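Heads up, the chain below is alone and in the form predicted alone; it's given as structure tokens.
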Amino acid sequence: MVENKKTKNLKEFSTSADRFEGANLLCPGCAHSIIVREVLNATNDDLILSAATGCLEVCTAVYPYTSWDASWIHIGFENAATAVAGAEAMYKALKRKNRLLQPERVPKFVAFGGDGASYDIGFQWISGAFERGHDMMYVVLDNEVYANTGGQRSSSTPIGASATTSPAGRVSYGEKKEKKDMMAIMAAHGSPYVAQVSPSKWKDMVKKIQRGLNTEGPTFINAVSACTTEWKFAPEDTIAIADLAVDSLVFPLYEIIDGHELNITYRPKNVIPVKEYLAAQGRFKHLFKPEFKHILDEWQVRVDKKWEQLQRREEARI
């Protein structure tokens, strides 16, 4: 990990000016805006982002307004990894040419994209961003649904759950298809850091930021996005339902260094069953008619199965 004298604090983070302006046109209770605050704030860097079409870009910049206090461009929904990677690219070699302006101002790389956007639509240009090394950081607003297009479900979008091309019925219990590992997929890109964060855990979350930030080439942070508009909770219990995802194991928080090394940095004082997670959201309330009871049971047998695997990996370091 590189050194780098402009990582805040936690006090500075919590006290530095926004970076990311709180006018804009997310749903109320949008945890979208809560994360990218948050990587904004980490470092006192020069930043170069950009952001896949997406919520994130439609309600921070619509003409002539905009959220970002930062140089951002907005690229199509499949292709936000390629256009940071290209800015990286480029200011590699104007400095191999000794044409920068100003040598001595160092930026930092960020692409950021929902579930849709990198799970699936761009995910080659992820994998190719990654696979050449570009020195950036990816980002994924993961609320487990295309939210910015009328609801159609990813693969990211978790089995059991009620989506607009995935709808629970009287014969269907919603998605059939269990949600993508990406975290493993980018640590087998031979990434030296990939990490998985909640806003609800803010502390956790901006460590990991800043190692990302602060870490030599391609590094991934994938980020629990709760979505009140998809999920169907209130806006006022966003940071709840995150606290849910994690404290059940739905969403564990950990990081993978090299590819390899994993560890764990959140571990719930009292585990909750699945069940209070679901519960909380509307896209699973179909699931608590005793037809369905089966998708519970077999939510609860996954998550304790993938939690364990967890474990017994960071104990044998591998």
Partner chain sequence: MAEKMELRDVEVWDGNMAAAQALRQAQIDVVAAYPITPSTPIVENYANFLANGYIDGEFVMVESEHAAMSGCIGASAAGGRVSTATSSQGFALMVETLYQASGMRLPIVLNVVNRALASPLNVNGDHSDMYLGRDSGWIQICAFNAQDAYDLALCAFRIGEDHGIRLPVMVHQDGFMTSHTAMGVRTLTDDVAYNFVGEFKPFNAMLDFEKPVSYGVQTEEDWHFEHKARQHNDLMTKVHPKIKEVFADFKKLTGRTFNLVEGYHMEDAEVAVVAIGTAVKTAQVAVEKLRAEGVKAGVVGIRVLRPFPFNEIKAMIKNLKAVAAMDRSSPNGTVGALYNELAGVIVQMDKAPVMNNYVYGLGGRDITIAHFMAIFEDLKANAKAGKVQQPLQQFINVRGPKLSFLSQE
Contents of the next structure:
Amino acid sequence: MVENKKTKNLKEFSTSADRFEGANLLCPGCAHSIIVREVLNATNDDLILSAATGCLEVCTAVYPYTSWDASWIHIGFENAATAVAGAEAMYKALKRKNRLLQPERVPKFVAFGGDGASYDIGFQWISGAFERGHDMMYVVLDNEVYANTGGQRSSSTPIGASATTSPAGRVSYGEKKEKKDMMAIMAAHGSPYVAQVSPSKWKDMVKKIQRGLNTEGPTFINAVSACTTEWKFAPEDTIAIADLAVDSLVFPLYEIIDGHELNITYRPKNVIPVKEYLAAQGRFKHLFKPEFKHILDEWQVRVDKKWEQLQRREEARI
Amino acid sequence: MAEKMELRDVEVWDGNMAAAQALRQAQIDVVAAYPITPSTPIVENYANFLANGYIDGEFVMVESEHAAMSGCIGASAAGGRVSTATSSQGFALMVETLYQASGMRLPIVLNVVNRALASPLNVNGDHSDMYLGRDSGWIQICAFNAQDAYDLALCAFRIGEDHGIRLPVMVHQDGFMTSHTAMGVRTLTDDVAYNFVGEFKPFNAMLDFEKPVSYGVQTEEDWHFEHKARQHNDLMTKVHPKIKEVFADFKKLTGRTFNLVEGYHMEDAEVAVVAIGTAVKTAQVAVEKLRAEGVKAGVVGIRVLRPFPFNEIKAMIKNLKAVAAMDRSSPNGTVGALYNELAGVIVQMDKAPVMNNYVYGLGGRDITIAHFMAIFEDLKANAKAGKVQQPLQQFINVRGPKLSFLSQE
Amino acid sequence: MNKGWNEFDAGAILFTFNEKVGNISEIHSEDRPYSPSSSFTASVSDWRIEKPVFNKEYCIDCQFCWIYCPDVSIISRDKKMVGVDYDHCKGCGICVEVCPTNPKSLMMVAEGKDEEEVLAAWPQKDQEKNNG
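Moving from the form predicted alone to the form predicted in complex with the partner chain:
In what comes next, the whole complex appears, and the chain from above leads the way.
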């Protein structure tokens, strides 16, 4: 294994040689590639990667081009976890049989999937891979919508967001269901490391990626991926929106170790009202009409309550 | 290091044990599997071998058949020998990934213990699942008994893993009739079997860190057709010669002969049935009886369903006057799939036999020697008249009023 | 690149490099043997309406632009910001937004604009922002 990479400060980190290439087909200002770069640059270890069908996959491996500098596989929408789990099993088998081509090189196995691939259609495959305990990391690029197919709701879509299959209209405020709590679900699998990250808080994120990669067993990362196209904000604002998400505590940054020990890893100095986060995105625009004021108010209450819960769990040290 | 298993020259094995033993002897690197009747004992037997120190590879018990094939794809792309087993609903759940495995040209060996497809649910043998896979880009080889299941599983690795082929292979056996029926199976020692299969030679492996590779990319309208054409070309032109070569080597080693199409008394036959699986063996017994009566009857057994041995069948049936296509899957709205395949052959023949179609054996219903005797009566009449004397398609051994379709009156 | 069906690797696989490579995380792009299949060899410059122009004079090498660039288009070497990779930049403008200097060290300008002219007319320090 290569020594743990030095990422003390950004200058040091910027000496990384990226293993993800430009001239991919992701939208200008897409957070997916910022997340992928921070994940891949967090280590100098060799990597075996997989991706679920979705924006990332469909924009980074369109024949005759690939944007991946490490071996990478895409099978389908639902099975990115199993694809990399299969590769990990092969690595173990060949190691035991002394048939690795470069036995001195020890790879990390990382799967990427959007919230559609992870919260919804691929949920069973992730659950199976985590139960079996493969030595791998699963990273969700959570943009809270089926972005690749044009903005349909997923079980990660939050209340009040307008998606094409839960559109806001004369009598509807958009999505009716609360976002699925994937962090809690993955922690309940007994995963040794589960963390929520934002690419805008790069140091927190890279530290968590490194911890996840260096933890044996299946680890889970939920990364907020602000989507310029479907959240409807200007492409240059991707990082600003991601910061609003964490500073409003809509996306609190925390980790759960061994399924129970919860640490909040970032406490905003100035907590921003949820309203400001929502107002910055077109998908919530309709919530500012008088008839939907109650949804806005409920949003703040819900975020406050969740933050309170997280703090209590952290204090409880159980 | 895995222990070797001492085998008697002849072991009493059913088809599932025969397949499991072949997998053990081939020293698979990764088996990712999910149990389903009637192929479950393949997975259980393999787990037992592992529990007793006979397996070095990884055995990944996944949460569904879709995940089983997904894991096999990841493992195969990583670069090693991979196999699994399934049946019926599990096969149906796998279908999406079957196309992905073959499109990525990954030489996975899938043991398919054929079983009916619901609804209504049924755990017994028919060929609905095998037919479901016939456009999936896999090589499909058919066993007629447990001995075949053992021999062909060993051959399958040699065929699929060849660097000129690089295609996944299904080895089919009939649910229960083969999978759960014990027979004396002639065995190879572990060393001889492994030497025949050969060491896995990595090819475009993801785990080759010196040559990073992307698998499963997108090809749209400007590339997709070329890739599909390439795969079809390789299936049409490269696979049969390789299968023949492997079968020839296997014959040298064991004396046991396999062909793309298995003819039984076909040299001078005037009437014959074409079938797949255990029905081939039943038909052979009927033919023995008919031969004793002086009827020039024969059996055509489809050994390789994909790539379809078009020219070999054409040559084999060139002197027939009447032939029957035996389909063990409900065609649900047309003639049987095997009938259709054979019709494609027959329209290209100068002197074409007349052909009719029987649907039999759905959901484990028996087909007996008596049924074949009756079928041959039809064929004799058809041969004599020079045209089909019954409705083109008949269901046999189904209760209720006689069921037949496409009367040619 | 319009190859016939018989002219590519079976399985629609793509190799990133033409030659064998060592640990690629220790080799920068200029020293890598990219194959024509790597999107590194492609260009998305025609996606841009505006482009970021870099003014070295004000840059403090904080590397915010490097880490937040979605398109691996901020070239940094030896902890220094070197410039923009215009083959891969899609013109999103994130680098300008996250640039903390006053005046900014990166500015979005119309795609066709002459870089020398832009640099000559670079905005002055924003006193208001500074005081605030």
